[in-house]
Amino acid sequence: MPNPKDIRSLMLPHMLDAVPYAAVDPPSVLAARAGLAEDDIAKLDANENPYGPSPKVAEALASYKGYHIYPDPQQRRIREALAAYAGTTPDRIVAGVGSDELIDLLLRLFVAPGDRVIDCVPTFGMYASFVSVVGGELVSVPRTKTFDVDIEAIRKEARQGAKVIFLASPNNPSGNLLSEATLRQLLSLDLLVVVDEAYYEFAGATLAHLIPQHSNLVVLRTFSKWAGLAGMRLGYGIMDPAVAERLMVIKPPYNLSVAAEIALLASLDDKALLLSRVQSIVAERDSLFARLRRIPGLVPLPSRANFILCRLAKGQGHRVYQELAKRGIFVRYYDTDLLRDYIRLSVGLPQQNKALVEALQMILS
């Protein structure tokens, strides 16, 4: 039997250097860290929906009798339902275990070891993680001071052979949208352009209508945020049929469980309720933003998502994060050069947001 030293020599070199995504801890771990009960903490670090899923999801899961049968590998009912919701056709839809799986599959389809992928930082960290897994070369292009993309820098990297670019709209963590004019410029380049619309329902804006005219555009979405199904892992992509056909070939045959399919269909059956909750979160986001603006030493950035990025005085980011955690309020802190003086606040229930504002006032007074 090989010893641990020998077994690593059999691993792919680029896998040994793969960078993990900085995921958040579950409520039980956070509560134990703060010395509180789970019901007494405010988990505002992962942009989860505080209202949870539609009640129809639990009802549908409880009544289903076919858990012993494999799910449909062709995702027929799922693709038809998602196409109707997204205003497209089933042959342009592929569903995944969260949009994360679709990011992974797209990279496997388009990126060979050594190929270059553009990442407009700061942004969602999963793009960089999956690029390292496939052995691609990550090209980090910093955003502007207002977190917009740098078109000229992207053009330069495209001319030097980059193959793919990932762009979140609204961007995570800054909350700003990618404009259609900017996207049209990017689509003229020799790149696969992946626009991640994880927060589409909160933004009320999409770029998916450009897909029929641009085969190099893919739009990703998720049920984690608007539908309160982060724990179910449900995402989908809208794309050119040729791309969808290949993704359906290379994905695991039964990638979505029957439970995930049931939850997805039940959510779409109750979309009126879920979208009304989205509007409540949007209203609460705008109210929270107004309250945050009145706190000295804190600068919230306008957001079109269900979170708000806040700038603090130099060196204050980690301190404020720790002080909030001591009070059982958990927000997102990024220990990176670009975001060290920021915290990201997920929009919670009104009472959670009230506790957050009061804690910040006390910490920064």
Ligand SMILES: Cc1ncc(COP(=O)(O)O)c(C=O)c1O
The other form holds:
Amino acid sequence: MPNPKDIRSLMLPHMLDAVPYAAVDPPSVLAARAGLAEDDIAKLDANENPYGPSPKVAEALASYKGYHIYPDPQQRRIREALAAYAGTTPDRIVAGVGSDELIDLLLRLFVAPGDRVIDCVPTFGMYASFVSVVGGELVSVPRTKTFDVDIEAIRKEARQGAKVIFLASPNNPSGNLLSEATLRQLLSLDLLVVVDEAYYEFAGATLAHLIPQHSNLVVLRTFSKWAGLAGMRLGYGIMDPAVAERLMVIKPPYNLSVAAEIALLASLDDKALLLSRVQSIVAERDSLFARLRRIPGLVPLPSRANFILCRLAKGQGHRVYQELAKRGIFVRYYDTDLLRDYIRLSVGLPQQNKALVEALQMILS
Ligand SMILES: Cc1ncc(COP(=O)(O)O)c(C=O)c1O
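Based on the form predicted alone presented above, generate the structure block for the form predicted in complex with the named molecule.
Shown next: the complete complex, the earlier chain at its head.
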């Protein structure tokens, strides 16, 4: 028996170096930090949907009678419903516990310890975290000044060997899209290309139509943003049937809960309402962008998602984040070299956005 003190020596060496994802705190913790009631804070730090889920979700969950039965390991009904929504066939769909689970499963399918994975930074931090969990070697390729991917730098890294590249479109946190021309160039490289379309409904643009011609393309989507179900954990991927078949084998058999399945089907049943809310958020995003542009000392970046990245004067990022937090307005601040002078604002309800703009005007005046 090993000495309990030595238990870490039994762990996989690369797990000891695993990098945590900087996840956001729940409203109760944020409210306590600001000394306010939960209802009085504006949670604009995780690109959640301020309208919440469709009312049909609560109705369907309340009336369901089969919670004592395991969910369908083949995800038959939801793969069919998702295929209809995404304009594809069920054999190309796999659903996961958030799109996060699909990122993890794809890495486990393709990446062994020491394999190289390309990450176009700054981007969604979960890719780097999950790469560290499988012991992959993360190759960070910085984006250009406009946050576009640097195709020449990627090509160079791919030539030295890489198994996977992650590309969020729109990119989190910059909000810009990956162009089809750029993706086509990347698809000709010999690696798996994961295009993460978590904000697809807000952007109204997709690259999923390239999947039938490219078995090395996977598109990820989520119900966390457009459908207001971040807490329910529901994501899916669209991919070549050969990739889907293997993911279905390696995923935990009952990965999605029955509750998540019900929420997914009820959301798709109420698609029109949810998409009209998406349109309200898009209109509010564009109005917020115009108001932010008028604030001296703050430069908002055009966004196709439900958030706006803002550049501040050198050294101001953390101060502005803290000043907003004191007022009960929580936005995303990244203490990293590339983003130290930025804050990312999720688009909230109109009154929250108004309070945000007023607070920023005061803080920066
Ligand atoms: C680009 C991107 N991908 C994936 C996710 C996570 O999605 P999910 O909640 O489905 O795990 C996020 C969440 O912020 C994101 O920004």
